[in-house]
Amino acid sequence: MIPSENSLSATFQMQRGSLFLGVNFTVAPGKPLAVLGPNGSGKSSLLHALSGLVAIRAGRIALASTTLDAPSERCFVPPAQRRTSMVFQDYRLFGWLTVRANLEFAVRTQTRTTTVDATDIAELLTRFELDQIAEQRASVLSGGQSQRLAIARALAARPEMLLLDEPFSALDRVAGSSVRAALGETISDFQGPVVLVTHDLADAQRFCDQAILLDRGRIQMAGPVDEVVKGIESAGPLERDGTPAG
């Protein structure tokens, strides 16, 4: 069990291309955060900073008492050394490996050993309805199966923080319903901070307790998810210049 004080604290600025991102927020275990906003607002860049894929320019990112990135302290923990798992929009599976091997790879990468607990893998396969296709290559899976595997692989690494980047954007309604059910159970059981990037207000309310609205790299609204969603709905759609929210 991860202690309740294992919160994510993020106060930082970063530059990515023409986008300047400046944010200040915390995420407590059991209080998932939804990140909302139009295209180009900095949502994915925020996740990349939290995961260590992009270094911040100033400020500090910390998980509990561990500093992950703080330029003024000359501290930067590489992605592979952070106990963080990220589920990408495009899955990022190893297509040449089987479903089971994808999960085992995540375990070995995190533990730095060749030993894998077969019981843990079996539980994940069953939980995400992957047990019947465990020996199939990831390259032949459907969209729903691929996304369930991506979430299961994220959990196989036993992370202390879970980051989700538009996990339903590539799924049709039928597959999306199945994955939403699996993800809902995952988020409910997860003992660390969860950050969900989504353009879907219903998903934000379904999975999260808190929310922030990003626009042009700045937080425009923050608070309980229902209040933020109500504020967004009263202000109009998230689209700008005809660009779909995302």
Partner chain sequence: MAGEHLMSAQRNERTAAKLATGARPVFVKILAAIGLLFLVAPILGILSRVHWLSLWSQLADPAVRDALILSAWTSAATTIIAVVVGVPLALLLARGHGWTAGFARAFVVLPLVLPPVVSGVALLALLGRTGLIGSRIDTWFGFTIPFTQVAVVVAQLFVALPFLVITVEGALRTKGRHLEQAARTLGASESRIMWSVTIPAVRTAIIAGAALCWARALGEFGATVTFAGSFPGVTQTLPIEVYYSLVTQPDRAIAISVLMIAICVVVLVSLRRSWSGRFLRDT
The other form holds:
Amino acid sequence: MIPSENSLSATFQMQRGSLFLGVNFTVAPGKPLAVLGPNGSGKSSLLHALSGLVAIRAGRIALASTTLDAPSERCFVPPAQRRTSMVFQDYRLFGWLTVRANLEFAVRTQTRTTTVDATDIAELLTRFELDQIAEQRASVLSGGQSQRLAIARALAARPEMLLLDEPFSALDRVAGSSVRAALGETISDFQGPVVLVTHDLADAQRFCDQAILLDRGRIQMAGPVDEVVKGIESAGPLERDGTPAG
Amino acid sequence: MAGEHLMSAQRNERTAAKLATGARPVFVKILAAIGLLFLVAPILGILSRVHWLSLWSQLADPAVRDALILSAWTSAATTIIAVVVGVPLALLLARGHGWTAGFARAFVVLPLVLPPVVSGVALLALLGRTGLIGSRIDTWFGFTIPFTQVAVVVAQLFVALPFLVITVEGALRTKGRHLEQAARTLGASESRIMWSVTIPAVRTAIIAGAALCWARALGEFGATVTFAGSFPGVTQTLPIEVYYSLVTQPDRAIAISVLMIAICVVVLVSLRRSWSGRFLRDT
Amino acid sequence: MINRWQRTLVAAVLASAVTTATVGCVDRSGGPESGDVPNASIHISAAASLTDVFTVIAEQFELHNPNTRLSTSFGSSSTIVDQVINGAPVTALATASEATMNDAVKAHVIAGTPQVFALNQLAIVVPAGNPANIESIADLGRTQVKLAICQPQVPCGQAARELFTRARVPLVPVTFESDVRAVLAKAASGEVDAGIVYRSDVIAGGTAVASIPIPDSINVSTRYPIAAIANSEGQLVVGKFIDFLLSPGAQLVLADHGFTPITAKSR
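What would the structure be for the form predicted together with its partner chain, given that what you showed me was the form predicted alone?
Entire complex below, previous chain first.
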């Protein structure tokens, strides 16, 4: 695949605890990447490296022509300056703030002004069906509402890259479907690279074009999402130790 | 067969409901009751000695009033200082790695294991008139710390600060880090994260730690008599007044103790209510 | 026998645990290797000012009475009286004033009549080198002089008050300490310029402190009574110990430690 102008390109190694992660992939805008793999295979570590929450040990992460992390060049852009929004499995909302204030928090950090563009917020509230509960404290929201707010908040920061870490795994079926609907739109409208970490093959196929299968820090399979999923299914269900069962 | 299934299903539901609220086996309840009784019974003991009719006249005594005023403001000052320096200390400890943080952490708990009298001796050795720093303060400024209200606050701070630091540090480890990460990916500056995320995220713990710290400061005795001495209206706090009254005016000592118990219960219970009402649900 | 040792231990622990004023506890019970079976063991709870002298006298008493075990613990007189009233397992009580002993008598915990065995007089104690240049009791009225005395509830506090009244000097201490040894400690560490203690305490303070004489005309003396505790075992031994205290030898030891020996007349 030829990387487009605004692609994310990542070739790096890192160490997290006992896990050694070594990967190499590219994500073009409009071609979301699914990261599949069993627990402990390094999926979350990969997202942490992309977002800058953890520094890589060797290699390079670049978004378009901007290098984000390259130890050999002594280059490291801290997470706050990467314009990379991340959606977490456990929402990580600011529970003491209202729904609106959670969004304002993200808007303010990017514009670096104290005035907040009200139309921006209003648009997000409507799009994620949060306008009815805009003045409620985030701590009292349901799981579905929480994750929709988390996605809205990620967009409010006007990111150039979107990272999603198991966004549905804490949700029940009903809440999951409302969040899936909201996320589907978000991803198709989004202008930059998207990386979705998931253990659900159906979600990978629904939201992504590309996929990689991680196991013990290594890429086992890579390619169009349907091929990777087919490859995983023919090998049997994923086991905790990463070896296909049967 | 169908009936059996139904019964086992009901049983399962009951078990599940129990598990949802946390299982409470009988032996846990018994041991817990012993523990609670052990804490409550002595309070009942002291209440049984109270002369309720003379309670008010005992407390209205000017000596008691002076001690109450002194204890009230010194423990409040101690708590404020503890929050101002203790929260930053907890932040550093929560983020610190390696031996320096381990070292610092050991020193933070040290006042908890030191007998308060020893804490007082240590403070004298540092800030006393002949102490390491105290002697210089005396030479340069002509001011000595022992026997002043400053000394009362210093003694209280030394023994009470750990309660705040430990409480806040624990919360920072469990709650603070994840929210800080989220704020970081949203582009917030580190100083903004500190004020808008980290501190609000642990404010329940700051309130709880401040309450514990205040309660410890209010009850401080050993370090205070050793370092600050005892003079009515200047350094004689409520606990010292209790101790000195115990032999000659036991009724007054008990009256003051009841007053302290009442103050503590009111403050801690009202705080507890505010936590369970609003703060506890936030994470 | 083990039971008695345990009682002694409990008494010592009780006496030292209840108060910070306790100066120390000397357990004179010899090891079981001595072979002889002691015919009694007694525990004396004594005023803090008696700490050093009773330790010496107890040693001598045991030398004279090899079958006797004698242990001691010390605290402020009001505290030890309170402990005895609350059932501390001691066999004898020695206080630094007759007033505190009377509290014990009134509580019906004393067997027989308390016996005065020594007198003590007040002294001005200053840190070694006398940094504030205290020359007489009149200097203690200067406002910049930091003075420590005992709290008014204990004998040495009352005596100090009496002294300043007699001397017509304003009494402006910076601190009221819980017992006389706490006053001594404050002076020895140099935290105060002067303290009012007993003459015996100045001797106990060694080279860390010096004393300024108080004229006999205004000095206040206190009388030290000792008594056996009602219903305690070993009262016979207590009687022997009291006789020993009044003997010329023990009175000499008391004098060495700054106490005024009791004469037959003042008894």
